[in-house]
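The data below hold one chain only, encoded as structure tokens and taken in the form predicted on its own.
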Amino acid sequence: MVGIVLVSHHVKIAEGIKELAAQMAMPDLKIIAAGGLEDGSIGTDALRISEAVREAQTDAGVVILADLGSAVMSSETALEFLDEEVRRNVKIADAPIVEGAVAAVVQASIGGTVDEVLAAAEGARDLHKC
């Protein structure tokens, strides 16, 4: 199954989305939260994100979802810390993090490829709430 990494500026946001998304995931799906900085302060850390990707890594790949612009930049930087073989199968979703995470874990849980999981996450951009 495709692993999922959730990148947020705040540890509680990343952990909360992980908890929510896990309710809809297969128990063995790897969902890794990479929120905040190591000292608990607000921010994102490319090294921490790259470690989360390694933890989430499977043969099927990894999809990263991020909350704000600099979280995306940190995720892009994190990819540079990975071996080319790992990096090749890691995708950063252009998606809302909560809705995208739920869609991604559902698609990953049913055995979707990394491109299908990415598409499910990014499809959440089109969800209307009212």
Second form
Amino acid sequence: MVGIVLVSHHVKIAEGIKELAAQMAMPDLKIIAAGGLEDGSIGTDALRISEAVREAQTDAGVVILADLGSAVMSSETALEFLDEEVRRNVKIADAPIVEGAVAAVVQASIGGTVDEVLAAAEGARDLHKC
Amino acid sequence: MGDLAAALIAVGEAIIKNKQYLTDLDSAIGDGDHGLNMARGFEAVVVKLKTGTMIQEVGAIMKLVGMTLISTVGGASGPLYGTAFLRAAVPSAGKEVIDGQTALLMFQAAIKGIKDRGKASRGEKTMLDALEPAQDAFQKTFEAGKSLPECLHAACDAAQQGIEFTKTIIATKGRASYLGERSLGHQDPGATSSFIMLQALTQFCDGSKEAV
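Now the other one: the form predicted together with its partner chain, given that the block above is the form predicted on its own.
What follows is the entire complex, opening with the chain shown before.
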């Protein structure tokens, strides 16, 4: 199953989305939160993200969901620290992090490929709420 | 570690000293954390450079600084400046002294890294508005056969003019872009931190007879 990494500036946001999305997940799906800095301050840390990707890594690949601004830039930086063969199967979703995470987790749980999980996450951009 | 570590410690201390100034600039047009983030990153850098093992190789020192910034700054300036130092580690790998030619290659690699990472270009009210003119001035001065400190002075002057230029343009990248025209009249915090780093490096070289 495709692993999911959640990147937020805030440790609680990443952990919270992980809990929320895990409600929809198969028990063995890997969802790894990479929120905040090591000391708990607000921010994003490319090294933490690359560790999270390694932890989430399976043969099927990894999809990263990120919140604002530097979360995407740090995720892109994190990819540079991965081996080429790992990196090839890691995708950063251009998606809202909460809705995208839930959609990605559902798609990953039913055995979707990394591209299908990415598409599911990015499809969340078009979800209408009212 | 020798002169390079001392130079980078001076750069770090200049950023730490300007923490409030950078934060004030960022509060005007951004989320007000640039000084705080940069100071946190460079405090970690200074500690590592002071307590670090006896690394002499320029590339290894640049990597150490880059990795530290990437994991401690927290905001967009972390991956941006971090990538700049990591890229500068490539042309300086295996060297123990930085000559003018190496410095130019490092400067170019660093700025290319920032452009790749931020997908930004000059004129968008970012650090590139200080750094690109600085790089051009450095290169011109170097090609005119001048010394490394002279190249740095030229770069520094160009970066300072670049900061003035950022007051006249609207931000289209980063948090300040949310402000649109209200960003006019304000100088860019990222361009300012770039200038502060260049200035500290230039002052360090003025005080030291040998090239870093």
